[in-house]
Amino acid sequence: MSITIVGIGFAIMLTLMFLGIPVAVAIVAVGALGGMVFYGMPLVDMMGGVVWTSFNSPSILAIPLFMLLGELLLRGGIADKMFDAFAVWFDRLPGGLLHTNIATSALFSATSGSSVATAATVGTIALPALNQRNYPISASLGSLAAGGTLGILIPPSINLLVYGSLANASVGQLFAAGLIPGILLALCFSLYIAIFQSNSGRDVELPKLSLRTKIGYLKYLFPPLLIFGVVMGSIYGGLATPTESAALGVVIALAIVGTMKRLTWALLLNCCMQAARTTGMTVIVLSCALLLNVTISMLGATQVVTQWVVGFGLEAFTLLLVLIAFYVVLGMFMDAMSMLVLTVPIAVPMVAAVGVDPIWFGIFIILMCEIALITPPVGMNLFVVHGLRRDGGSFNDVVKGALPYVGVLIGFVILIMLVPDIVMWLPDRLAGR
């Protein structure tokens, strides 16, 4: 096995995707056909057992449960109240409701785990209010698209669950590693808004609310904070696995929606159907990635790439800078989940060879996925937020609004490279290191 063959296989996969072949088909075509060419049918026959063993795991069950949790928050009306609560506190800050977009996205991310769901949910709630107060459309759409990316960084995160499965890393450690960077990144987004979007929405007279009224709105933040506290507290308190904590979150969400008298059979069925569709898409891509991993492992492709990279004598910081450029370009043409499952099997051993911690690298690659979500031409969040518009405006508006946040994200990635304890402090403390 040579680096040339590995490069050819990767190039074939990318070509198939660029030609419009579904991502799962492109991955399994190269994985299964490559295995057949080099090892024949015995390798292909064993792939089914590998996939079954990987999916016959309690941690995989957390994916549909977290998906269902996000749907209940959206359709149960909890997310609407979250936006209202943040709006009364942030609307007088420089940038006004744009801060509300980021704050609501961050809190919704702490219970959802999906970037697309976060962007769609907060965008549906926020856009009417933003338009009513004459916020610039590009600034509004950009903040919603960028805020939505927090959905895959702030735990619980579906992408971190997938990364943990592919990299054989602790999901609990990954969730802990994503918490502080997620909060800091949300603050960085708000700092950008305060500096560069400070005049947004200032041409509309805002109603004055008493402090008592504002404090009264804080009760609407209690349900999502309760769910987040139970989910994360049960994990780190040693009371539940990530899967069991997800189930606890769903039960609490059902109780809250029931208390609000919005829980009906129709709503529950709709939530389950939407969660099943999203889970199905994720699991199909993940299963195809596992098939590819079998071929990669048997051919020794990981060792070949690792030795090739080590041969350049690159330090960890330099290699990570190269990976930033690689992922930014790749993310322009590939969705975040596909990019994750396609590159993790090769990238993790490669960076581990130069001393990069797999937990830290999990946050690094999630941040790269966030960039992919808001970079044209195929940034998923850009399309989701643009699709919420009702004025038929240009797609360039959301691109123009989101691109500055790409710069913020790249700057934040370099920050965690310079100060890795931003990522590793909390998981190290929880692990007693």
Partner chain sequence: MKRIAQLSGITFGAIMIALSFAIAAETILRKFFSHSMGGIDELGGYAVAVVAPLAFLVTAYEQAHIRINVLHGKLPLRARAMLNVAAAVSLGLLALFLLYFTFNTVQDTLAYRSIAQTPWATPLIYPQSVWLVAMLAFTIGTIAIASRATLLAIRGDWTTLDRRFGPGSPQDELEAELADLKTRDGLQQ
Given for the second form:
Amino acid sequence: MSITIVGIGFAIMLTLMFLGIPVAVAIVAVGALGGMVFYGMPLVDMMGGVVWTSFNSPSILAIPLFMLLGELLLRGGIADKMFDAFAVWFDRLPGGLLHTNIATSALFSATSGSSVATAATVGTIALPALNQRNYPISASLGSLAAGGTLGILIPPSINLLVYGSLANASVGQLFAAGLIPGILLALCFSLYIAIFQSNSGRDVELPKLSLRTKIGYLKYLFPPLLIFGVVMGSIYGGLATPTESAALGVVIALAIVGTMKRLTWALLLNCCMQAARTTGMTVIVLSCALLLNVTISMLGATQVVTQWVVGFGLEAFTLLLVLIAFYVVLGMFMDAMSMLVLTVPIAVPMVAAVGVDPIWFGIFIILMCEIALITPPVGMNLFVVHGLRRDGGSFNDVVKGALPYVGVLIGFVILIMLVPDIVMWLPDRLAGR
Amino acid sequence: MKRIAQLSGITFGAIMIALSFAIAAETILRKFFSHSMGGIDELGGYAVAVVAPLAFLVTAYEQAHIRINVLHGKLPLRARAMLNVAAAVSLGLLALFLLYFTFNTVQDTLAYRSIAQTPWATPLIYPQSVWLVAMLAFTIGTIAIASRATLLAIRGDWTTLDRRFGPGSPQDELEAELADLKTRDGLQQ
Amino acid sequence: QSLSFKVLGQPAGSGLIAQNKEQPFFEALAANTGLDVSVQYLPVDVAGIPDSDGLRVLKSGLFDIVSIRGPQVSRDEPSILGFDLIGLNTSYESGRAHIDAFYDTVDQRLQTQFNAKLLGVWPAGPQIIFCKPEISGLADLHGLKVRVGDQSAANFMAGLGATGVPMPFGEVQQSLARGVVDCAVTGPASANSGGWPESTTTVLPLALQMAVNGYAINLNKWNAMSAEDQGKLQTAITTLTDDIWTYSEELYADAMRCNSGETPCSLATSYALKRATVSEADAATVAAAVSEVSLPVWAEQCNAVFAECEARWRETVGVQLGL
Ligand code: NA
Ligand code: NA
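Output block for the form predicted in complex with the partner chain, input the form predicted on its own:
Let us now look at the entire complex, which starts with that chain.
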């Protein structure tokens, strides 16, 4: 087993993917067929057990539950008024509504596990208002695409669930680890806006609202905060495990949507179909990655790559810098979830060898996924936000608007490398350390 | 096909919602009444095994399995269409492969009369049979999709192949989202 | 000609026995056996294979030697649980006697059912109770939520009026800290490496089980070896398992001292857990669990797949207990 064979396998997989073959198929084609070449049918015989056991795990169960929760909140209309509520408070800051975009994204992230859903929802609500008030299009689209990426960092997060199952890390710890970086990153985005976009939206006369009206708007923040409170509070208040908290969230969301008199069969059917669709997308790639994992480790590929990398004698800090470069490039071309499942099985043992904590590394990888979501040519959040435009402008606008946030994200990654406690403080507290 | 996909989606949702209520009840009982119905987590595991293949089917029906279209999108129509056929057929083959080893696993479970090491001591053949049926549904669904794509290719209908079997474009999704938002606005009035 | 073995080991994070005894032994198998052999050793979690599939993987020939995890693989072969019923092995000494007595029965089952031969059996160590509320004995568990590893432990807890809660090992520490569960059962060394003493106050060192594991080899591989080579391998593995029996006991004593902040503490982190004294009544309750709870439930299950199961157990282990 040499680094060349590992490289060839990886190259074949990428080629299949770039030709538009489903990512899951490309992974299994290389993983299973490659494994069969070396180990024959016994390898295939054991795959059923791997799939059965992975389906039987609580962290996989959390995926469909959080997907369903997100759909209920979105389609039940719980998030729609959040933007207005933030807008009346933030529109006078330097950068105005752009802060509202970030704040709405951050709060929506606290109820949804997906970045694409966050960008789509907040973008749909925000763009008409931004256009009406003459905000520069590039800055508007960029803040929506970047704000949306918070969806997978602020818990709950599907990507953290997937990371947890691949790296065998505690989901409760991972969710705790994402919270403070999520809030700080949202503040960093806002800081960037305050400094570099401070003139946006200045040329529109704003209606003067009484404090009473403004406070009245706060009621729209209550339902999402309630959901976040129930989901995260039940984990950290000792009521439930992360999976159980997702189920509690679904029940509460059904109750809220019911109270708002919106719980119809059509809505439920729509939520079920959408949740099934996104669950299918995620879980099939995850299952296939777990199968590839067996071949990779049986062939000793993990050790080969780890030894190859360790052979350079890099310190943890330098190795992480190299990984940032690697992920930024890979993330340009690859979907964030595919990138996650393909690299985690090899990257985690590699960084563990130089003493990096797997919980901390989970947040590092999530930040890399966030970058992947807003770098061209393949950046899901860019596609989503661009698709929301009604003026038929160029794709370059959203790319240009989002690019500075890639810089903010890279700066933020280096910050958590220098001060790992930003990530580890909360999970350590919750573990009673 | 639409019926089968919808039925899968409804089954998926019904199982997940029922499970959510069961888990919520279990959690509350455990915390405030120090009582456990027991086995809910076990049931949850089996539920995933059953709903996952159904979810795969819904995803396949909506052409939403993750595909990377950085190169694909730049090819000429006919090449794009042919790659779409390859994608549909390969997904069918993947389903067959999953079905094959699922069948082997269930056969072993039957042979050893395996019993879950849980408070319920469930004979694994019960949940695994349902798992096998769900896998079978996924396989039949994807093979139906692959056959349709192949037929279109034989007829040389490249335009339909490109339009209906391409990587789910974000544009379509957004149209749907916008329509959905309009409905919600309507409800608010 | 030279031999080659693919060995599926205990999970990488499962503790010092795997790290200091099992892995070094297999990686130096040629030197330890005097055989001309090459070995690929892979921890089960690194391989990405579920540990409950150990026997299936052994039969399929994907691995030649598997370090089988008793509680997990008993899913496919319930006779293995006969080694370690709740309340059966309350000390290392009695554990060894019971396991030796039932060894041939399990070996026979593995040969007929899984085309595999049992080479040796060893204990991870006594599984004891860690609690966040202070407890002084089993009676205090009434009304508490206890994380358990398997079915018979859950049954036993139900008998005490406690609620058995199954939960992945990785979530236990935080669940104890946040009060999702009040108590949890595991070995003192695992508890130490998982940081449980940070979120619990008391340990009740009452051995419910020994967590029995073992080594088995695919029969095709075994039969292809010469009698001489078979002898060398069997001798080496027996030496290994004997060594682990001793080491397991040392580890247990050391981890117990570490958890309670006593010295010498050489292998684990030092904490300040209170060690509850085991009353004679509690010891008797656990010992009585064999005939009252664990044997009847297990026998029914095991007899269903292997008619002579209970009879064999009674004539080997049962006689020792006077059952
Ligand atoms: Na989130
Ligand atoms: Na990208």
